[in-house]
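Okay, so here's just one chain, in structure tokens, the form predicted on its own.
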Amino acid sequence: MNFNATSGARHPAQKGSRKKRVSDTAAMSAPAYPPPYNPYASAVPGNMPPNMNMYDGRYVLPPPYTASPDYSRIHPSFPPADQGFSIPSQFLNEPLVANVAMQYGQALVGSGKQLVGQELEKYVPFSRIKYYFAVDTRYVTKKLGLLFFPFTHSDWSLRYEQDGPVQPRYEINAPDLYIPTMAYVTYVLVAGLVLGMQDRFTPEVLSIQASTALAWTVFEIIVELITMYITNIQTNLKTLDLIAYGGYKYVGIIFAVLLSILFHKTGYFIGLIYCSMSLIFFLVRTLKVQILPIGTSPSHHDPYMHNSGNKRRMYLLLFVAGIQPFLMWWLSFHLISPPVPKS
């Protein structure tokens, strides 16, 4: 064991000083904190290249997606997260907003209907068709009397307004589509009744009668339009006018067929002849005002063209009126029962 006797002499002890303890020395040095917690440390691959920080973003995997925290628990003043979807309903419940939305919706629907109506008006003139159905009971009664007794009528002029002819309910001489339509439907029903009384009725009879009558009506109108186009005749007649005048023949057909039920063929031919004559007289007097306008003075430059035009108009008038008896007979003669042979 070595002993140094001069140790105490070289470093004499000073009065009033105290010896430093190990704990005091440790307290004066820098504190040793643990490294910061890295939640992604376990995700860093082991084979990290040298001179590469472990916090480099290329070697840190993204954290898993989690639900967003509910801030209403942390800050009670925040509304819950699911209350945001009720804001639109609360906004629409305001009276001013509801009225504006309703007015906008009505305006949008109105503009859409107007656009659709304009597109349909190009192909089907609904506004013009309404004119032909503007009738009442008084007009229908007087019109039927005029069809059966046209010889007693004297004033065949047609009154006009600023934008067109007067509606049929106010003008008995105006054409309508109500009577022709109802007469067409009644003709089909009466044909089924007569055939049923003769034990010739089948479910297909009504459709055959309706399609046959409609086809002949369409054929008649097409022939009249082609004739007017070829002869280059300018009149006030429209296509719906021709349909209306051509549909009045079903009134006479119904009357003749009903007479055949009581008086067989004799009653049928008596009714057919009388209705044909009355319809011809009615059409000639009615169409004369529109096809042969009154007050046309002869042309001083070319009187031949004027006379030729009047002749063509007269031929058209006679053709439209003269074809009706033939169509009345063609559409009704097969409904008359043959005479019963005497035993």
The other form holds:
Amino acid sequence: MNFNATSGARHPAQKGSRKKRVSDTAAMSAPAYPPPYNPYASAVPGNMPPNMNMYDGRYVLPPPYTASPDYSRIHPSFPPADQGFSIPSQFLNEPLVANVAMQYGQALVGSGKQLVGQELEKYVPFSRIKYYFAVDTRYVTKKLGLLFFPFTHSDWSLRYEQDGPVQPRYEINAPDLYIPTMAYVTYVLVAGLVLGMQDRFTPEVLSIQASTALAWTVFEIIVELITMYITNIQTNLKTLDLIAYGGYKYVGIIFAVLLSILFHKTGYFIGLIYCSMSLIFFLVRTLKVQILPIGTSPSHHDPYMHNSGNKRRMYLLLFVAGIQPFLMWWLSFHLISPPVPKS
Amino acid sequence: MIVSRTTDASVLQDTDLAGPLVFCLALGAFLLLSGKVHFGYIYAIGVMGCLGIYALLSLMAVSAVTLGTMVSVLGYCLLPMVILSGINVVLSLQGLTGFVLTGLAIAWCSLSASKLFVTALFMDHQQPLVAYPCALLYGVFALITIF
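Same protein, different state: after the form predicted on its own, show the form predicted together with its partner chain.
Next comes the full complex, and the chain you just saw is listed first.
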């Protein structure tokens, strides 16, 4: 159908009539830049009449890009050189076929994505993780304040909904994964910064720090999980909770390292000791709610609550809270600047 | 890119990757002028940063996030970092003024990126939370530029 346009496209009178048939299949086939070849240029239908005015008598000049009104709509993948390609490309550009093809393609992609998502959900529980990222600015600022000064906070209990704890957005005591993740990345960057200020920076150092810290965190979580399994303590704590609580120490590490920039070793140790104390307090108060059984009334003996494990639970609590300062020190002591320049 | 202007969500409907690519190449070119051949690092950090922020935003936002949108927003907001690396060719950025300039550039980058994200993904009260990872990403670029 396009080949009929050879005679008609150059005449202004027939251009008007061609313009009425914009919905014609010929109208949809306009390539992005009508090339300097005559047959193809004349095959361009009337929905580009302003261009046609320019191309009369100037077929060999390449068209300016701004002149094409359909540029955004058409993929420039059709080679304009050979007229032999025009038949399949015209066919694909018919609106009906194009729509059907697009819908089919989108349906395929959608079902494929769904399948992949389902498979992935079995290994990495995205919906559970999304809960830990449902935070807002108010929660994050309050939580950071709590990490640095937990001594005045009085109510550490968690509120629960029907299927789980309330989202961190609405409950200040709920653990989240946003702060630990950001603190971890910030820790790696601050380490890079501090090492750069000591002229010890190469980009490999960033990856070394990142992998070391990650390895130690994983190790800590595994030790805690094994401890909980061996001592047979039943709690509501999930692995992601443990990851969250283990990640809060990076906030303290960052604070201590930043202090060490200004005040060197003394600043570092003061910051480390203070952050350790506040983190221990924070963790003990938070985990006490979740690990130790809450004695509601002495006569109410819940058969599923292992009351005999009180001592073990206390030890677990102290263990989780107590290894934090050591790990904080281990992950950062090599970052402080030595007071005497070493070789 | 001007921070004070309000944006609407339709700005992000058309994603294009040409601008970000040009900015990355310009950043690499300026770094080359300062004597550092870091194209590989720029690429690696760019890819990892984009993937990381994509993961974070898809976990935090209620609406769907596409990787193309994200890469284009992050790439376009790389412009102040390109300017900073251009300045680095002429002046050294390791002094106090250098730090201040770097801080300003990072702040500008991350504020504009987070504003675009928050507008496009309809996130409420989360702009500083989105700005912080963007600031970290641009901070890494700044680290490469300075040191």
